[in-house]
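Only one chain is included here, represented as structure tokens and corresponding to the form predicted on its own.
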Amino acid sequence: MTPDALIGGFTDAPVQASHAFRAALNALSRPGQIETLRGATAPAPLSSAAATLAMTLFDVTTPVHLAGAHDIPALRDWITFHTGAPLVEPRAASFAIGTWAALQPISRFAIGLPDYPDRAATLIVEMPTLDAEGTRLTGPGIETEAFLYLPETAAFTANRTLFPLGFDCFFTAGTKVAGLPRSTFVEDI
């Protein structure tokens, strides 16, 4: 194990895991909107933000795929320490973390199943930064329409036409985070 790995957790677990969680659910349940979420410190390449939301979501039952430039040992050992997530490969992946490049095939990862649509994956979207513009949003949780910078358009529009199955998506950035859940139209405007 590396050193690294023992340092960058919570220093109030409690409040917040609280914060973030509060934040994460923000996110996804307004897409587009921009949260602020830090709290917790990884190894490089994993942002504050992808940290907090790793400390938060993840723990012995959540299996978690790395992509990746995301997949070196000083994270690996990050992760199972301070969440005991199992690392795993992509099908079997509840989260995944990397960036859009890394993370492709996107057909790689769990759509859920007709009876159990929840068994999809979350893809944690590292992006260099994060803007709310660009990419139109509509839908569920957004009163007439939101924007939001988006690595590629297509795949999220072939992932709405999946619903109820599909993955949803959290995007990172230093200490931000936006949602895109599955029920989210997107068109380029």
Given for the second form:
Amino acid sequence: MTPDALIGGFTDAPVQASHAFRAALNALSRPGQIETLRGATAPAPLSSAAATLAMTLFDVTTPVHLAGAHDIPALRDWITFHTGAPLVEPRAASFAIGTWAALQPISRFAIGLPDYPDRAATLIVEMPTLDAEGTRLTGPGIETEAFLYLPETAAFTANRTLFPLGFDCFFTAGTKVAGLPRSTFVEDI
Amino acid sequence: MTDQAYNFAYLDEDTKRMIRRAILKGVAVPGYQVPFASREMPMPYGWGTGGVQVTAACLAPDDVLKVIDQGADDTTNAVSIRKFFVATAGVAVTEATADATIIQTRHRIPEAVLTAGQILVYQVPIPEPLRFLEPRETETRKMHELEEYGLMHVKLYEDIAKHGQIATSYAYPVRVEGRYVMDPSPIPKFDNPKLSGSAALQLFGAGREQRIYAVPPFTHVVSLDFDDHPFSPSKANHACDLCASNISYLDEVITDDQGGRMFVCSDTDYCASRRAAGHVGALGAPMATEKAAE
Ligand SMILES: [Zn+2]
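Counterpart to the form predicted on its own, namely the form predicted in complex with the partner chain:
Up next: the whole complex, starting with the chain shown before.
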């Protein structure tokens, strides 16, 4: 086990997880709204926001896929030690972490079943920065319109056509998070 | 109670994580009932253990909690749940709707317009709106999958044929974002319009039936109806006898054994706020006078 695997978890799990969950819940309930998510730190390249999401949502019952540059021994060890989540191939993953490029092709991830649409993957997409401008978002959680810089539009437009199936996304950068559930309509303007 | 024999907000972290994941999937698919592994809670099912578990999974130490039952903060059920979270989570509590960050409710939506910083958690006894038409879970799941909601309309239409109007007045079914038909819990249909387009996040928890579902903020929620019989949120043709409000949902209260009765707001915080602001109903004394008489 790499030495960094043992550090960077929550120091007061019930309280830190409660704040982190509310930030994540706000983000997913209000697509495009950027929230702060901190409390955990993991080896690079995992952002603090993604590490905090992992500590808040992962456990032995949630298979996790690490993609691309995130699939390194130090991070595998960190996730395993702190959450117990089994590391798996994309098709079996409840959660996946990576850059948008590393997560491709996105069709490998679970989009839920027609009678159990909840059995779909949640993608934690690591971004250089989060910006509340760019692609126009409408749908549940948004009063009129919201904007969020997305790595592309076509994949999310296609995902919306699958509703109520589809994957759900958190975008993370540093200590920031934004949510994009499958229910959101996206369009370039 | 600072010696913690239990975890923050009672539930262990594994359970909270499981519930939190279910809530997030519920938010992603508005109106769809997400299964979850409900835990035994130190209270009977009838007291809303589903709502309690959702609240426990959402609470943070800096939250301000309000709990209502039939619109009132002072019923046994509401008081017990409030005490439970004061003891297990140490959170602040309030009766003022506007001051609360999380409101757990049974049978009402507050009269005051909810805001973006608030979460409304409903206690749900029977989450499946199609259950009385079809007892088999595999079948209702299939009906939701295929959007086979015709039977539901038939049931409502039978009401019209029999009574001249839709007789369902509580737990009146709604359709969320044009997709899932959802049971809004046994709120009066008077409250149904408040489900739609609310700035607050609405979460629903059914303990015995092990389901969680959600209506995100600003989500389109429509009460099922017919072109020739549009939905109408009925209301007693009366004003509150204490605060004179003619837009609130009223309870009929028997005042003596001579058949005396009065109509009062079911939302006690709303009524008290109006009386404190000087509104006086037909049978109400100004609040200051009443206080002095006590
Ligand atoms: Zn009143």
